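Next comes just one chain, in structure tokens: the form predicted alone.
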Amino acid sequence: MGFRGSHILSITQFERAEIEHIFSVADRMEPYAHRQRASKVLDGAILGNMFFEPSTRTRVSFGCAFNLLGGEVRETTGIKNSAIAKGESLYDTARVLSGYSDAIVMRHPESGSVAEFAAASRVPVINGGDGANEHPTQALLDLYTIKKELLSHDRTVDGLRIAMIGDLKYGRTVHSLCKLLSLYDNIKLVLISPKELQMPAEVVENLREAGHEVVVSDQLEENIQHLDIVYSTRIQEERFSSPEEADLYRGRFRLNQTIYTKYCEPNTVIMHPLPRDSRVAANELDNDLNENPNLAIFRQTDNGVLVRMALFALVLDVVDLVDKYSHDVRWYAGGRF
């Protein structure tokens, strides 16, 4: 694909090299997400940060993603606060706001919306999360984070080995991730929840076309050995139709530093895309947790601002140009990585 005025609305619109290329800026990235250096190539830009479900990190680091280019952004969250409200419909909404942005990042509760929103903008749309359907962006982080870890033990994405756990029914995280590593060679997968929570039957499947390994199980203990990764995810309360029917699944798969020990590998790596549900009830990852260095929750946020940053200087065509507007922070940036 151009990345040039494109919007990234799904994971099945890049090819593996194209990832790559995204991982390669994302890297060139670092001196200003770290605050080593500053760019005001986006200087007068405008995003649009468009967010009609609850949303911290997402929501956040785009913006400090645009802001670290020098962009402004301008934000709407929850439908409420919104036209959306009164009735105006997506391509009004879309007509109206591209008109104000030079690029939009959107999140909305129903699948396909976002699509069907880019469809009718003038600027390029990235796609934030609709609904239960994909959230491509937390995909490219996560295997950005997952390459990364893998570097410091001289593994590649090639042969890996992953648990994804919880809710994968609704969890458009893992929908996103699994079509990501479809482009990779010899994964194996092991997919645990219960079983009215399991993967959609059609990822599981276009995951075995490609020729991966997959094994599904409601079992958690005998099936997080020998594994790269554990991919846990919270249950997806606002997709159910009450808190009581999410509380039927919350809490069924939790994963603490004795467990780890008893049946992980030494260097299996933890990671989840957060929120994690740390309530008493659910507790999906213990802070016993939160000291162990093979924990990289924390980094894998962190790696969210350089992708997305990459993604905005490719849509916006200013990869060559960000060294060029660059200058010494003349701020304390220490102790932040």
Contents of the next structure:
Amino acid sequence: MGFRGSHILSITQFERAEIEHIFSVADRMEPYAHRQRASKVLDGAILGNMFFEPSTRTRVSFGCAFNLLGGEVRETTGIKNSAIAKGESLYDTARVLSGYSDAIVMRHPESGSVAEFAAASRVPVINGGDGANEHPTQALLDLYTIKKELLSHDRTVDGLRIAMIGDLKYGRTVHSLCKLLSLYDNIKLVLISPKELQMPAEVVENLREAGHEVVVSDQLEENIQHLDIVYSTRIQEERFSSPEEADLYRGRFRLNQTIYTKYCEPNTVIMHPLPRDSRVAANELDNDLNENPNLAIFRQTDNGVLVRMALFALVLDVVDLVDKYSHDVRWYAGGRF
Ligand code: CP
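Please move on to the form predicted together with phosphoric acid mono(formamide)ester, as the form predicted alone is already shown.
Following is the full complex, with the preceding chain placed first.
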């Protein structure tokens, strides 16, 4: 694919070389995301940030990424605050908003809705999560993080050993991440979930067709040994018919420091797309892991800004202009990175 003017709707639209290109552009965004330099390359551009489903990090990090490149952000949050609540179609919404914006990020509770919206949009649309279907930019930031974490141990993504744990049926982040990993070689995936919440069969089939080893289990401890990454996920309560139905699965697979020390290799990296459910009944990733140096969850969220800046720079075709329209920051910006 060419990036200029393209929608980003599914991880399946990318070849491996394009993924590597996104990551190399993301690396170049570091001085801006880390507040050493400020760029005005998107001065005058407007992002329509349309979140029709709850979000903290995807919505805010997309907005920050656009701001860090010098652009402005206009937001709509929640269906009830938009004219969709009055019966307006996705087609009409897309025609209207693409007149106001230079790029649009959209999250929506229905699978396929962002693609439907993009078909009517006159500007590039990026999928910020469509129902249980896909979350392509989360998969990109996850793989970018995996790559960096492995590099610190002289490893590459090829040969990766990873467990995905939790609600693999409704978890769109793991769907996109599996599709992305199918572009790499010789991966071992251990898919740990309640039987009722297993990874969709076509995703597993796709991984096996790509030559990867896939283990499916409903047991945690015996399956998190000898791995590079354990990737925990939340029970996707919003996809169930009632909170009580989700309660049947909450708290089934809890990772804490005691279990980590007993079963995981000392360098196993702990990931989660967040939000983690820290309520007592769930607590899939315990707070007692917060000081564990292998807990990468906040490195993931920081990396999300780099990857999303890279996507905007690529889609709006300004990669080689970011540095030209930049200056040193004038404020105290130390300590965070
Ligand atoms: N990972 C993720 O999509 O988080 P938010 O729901 O907060 O955007």
